[in-house]
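Listed next as structure tokens is one chain, alone, in the form predicted alone.
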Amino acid sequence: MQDRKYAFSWDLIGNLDIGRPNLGPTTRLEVYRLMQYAFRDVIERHCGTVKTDTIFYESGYLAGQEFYRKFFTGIKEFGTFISAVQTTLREMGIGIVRVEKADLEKKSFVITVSEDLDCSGLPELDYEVCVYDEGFLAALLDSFTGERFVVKEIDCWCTGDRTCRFTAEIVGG
């Protein structure tokens, strides 16, 4: 598709310094989700709920595989590899991960994600929200190991635990 104005790129983000000199890099929680909220009002309303949750799985993988590029290439250890996603998720305030149970050789992981950007503090809704986050886990644990992972939310504060909770599972495990 050529035409295209918006294919990602690290320069769509923009240099915050020079582009933002006495606010900063940071804004207010509610900002971010009036954002993300509209668009998934939007969206739902254009393509209907199946297609937008597939579209926010698609986002968050997006920039799972981007943000492992920008952060973690390089990195050849789990531990090491978990330990900066911590270290760097809780720094930029998108969440406290945490793994629960890891079988290194199966492929098989529950991860959680406690004051989630998404979701923390949202009501009760019945149903999982984070399908953007299963997206971007899905693509940051693809691109360490070079295999594909299904990510599915399996508790979210929306259904009244107070942490996301996501097993991740190697394709055909």
Contents of the next structure:
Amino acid sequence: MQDRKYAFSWDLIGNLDIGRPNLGPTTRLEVYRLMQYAFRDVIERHCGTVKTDTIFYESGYLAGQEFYRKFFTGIKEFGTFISAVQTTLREMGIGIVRVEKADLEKKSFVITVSEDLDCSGLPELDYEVCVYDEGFLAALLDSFTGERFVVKEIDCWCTGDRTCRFTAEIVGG
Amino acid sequence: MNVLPHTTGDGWESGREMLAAAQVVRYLAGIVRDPLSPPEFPPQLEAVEGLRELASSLVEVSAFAVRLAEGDLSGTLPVRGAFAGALKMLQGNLRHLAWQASRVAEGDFSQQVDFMGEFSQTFNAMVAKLDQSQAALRASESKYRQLAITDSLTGLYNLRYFFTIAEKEFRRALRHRRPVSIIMLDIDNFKSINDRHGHAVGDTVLREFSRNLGRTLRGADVLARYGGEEFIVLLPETGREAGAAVAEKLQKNVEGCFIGLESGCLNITASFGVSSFATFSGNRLTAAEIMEQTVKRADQALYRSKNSGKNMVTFLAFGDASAEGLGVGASRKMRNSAE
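Since the structure above is the form predicted alone, I would like to see how the form predicted together with the partner chain looks, so please show that one next.
All chains and molecules follow, beginning with the one already shown.
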């Protein structure tokens, strides 16, 4: 694709020190969700639910890749990597990450995210909504291990749970 | 989900409906009270819409809660909703704690718990204590390791550690056909220093002398206290001429060094013996044998320096048998008696 206007770059985040001297780098969570679910509504109307989920997963994946490059490059040890992810995601108000299971040999993980940015507090919907997070977590694991993971949310605030739970398995594993 | 029969604002429409509602309550209570042996679904309640589904969920949630209470964290609960969700959150927290505990067991003391209330304080205190204990143990190990390899008076390596390093160095020298030299040195007339000034001054002299030697040598050289007022130096990658030059430099430094005492300054001298190994052709000796022979030649060279007026450097080649007959033990005995 040529002449793209918005191929991702950290430059698109901008210089917030200069740009928002009074408001600073934070905003109300409602505003983030307003934008996310407005996007989701319009995209779904244009593309349908399945395609929208794919777009959100891929967006999460792209964000996860860039996030890994910016914050976690160079970390070699899994425990250190998880600690860094926990600290960063908490400090940035994305969520509270916890590891329930980490089998490095079988390359199988169970990860929970509490107080999740996308869904905590949403009404019960009877289906999981954190597709963006699935892509985001998959990208973090792919980037760290150099292998391809598929991440699936199995419990979500929107299914009545109080923490979002994700399984991550190596593709073909 | 319509579980109970239709009611009006005034209450149950009939006694029969009230009886059915009581049966539902009894059945559900039975599931809650004994999750391991839930009662059979009463056929007469088949008509109550959603009751079988609710009962099934309740059985699963109850069984999951029991397994959780017994410490089995491996269960899965397909039931959704706040009640099941709270139990799954507890399961998730406990599983994360188990993972954190395994990390602590692997030595990662950065693990902190910030959930589960009072338990988290205890866990964090335990990890902090373990971290402190490990740090203290590491410091203690380091201290005792240092004590085990050094001489307490001078802080130099002791003889056992010196030979551990030296043997490795001679093996390396033999493998790569690189030269190596040994210097042995002895403070001249040390006995008279002890006799005249006392042993405390003698100890001061040994400490100052050791510091002076250490300052003169390269980082790769290995200096150790051989015993009494005698010292030994290993010079890796150093042949005959360079080895002798190092010994001469040491001799000059010692000669020019004055040790301050309360009664004035004390000038000491030392005698040196040097030997080098650099002859590889035709050699069939092991590294240990070469080391022993080089040390022996350096010791014999030192004896010659002592016998030739002290405060000098003598070199004896590895293959020089001219000093044979004056073995290490013999030369040491003679030297001691001379002082």
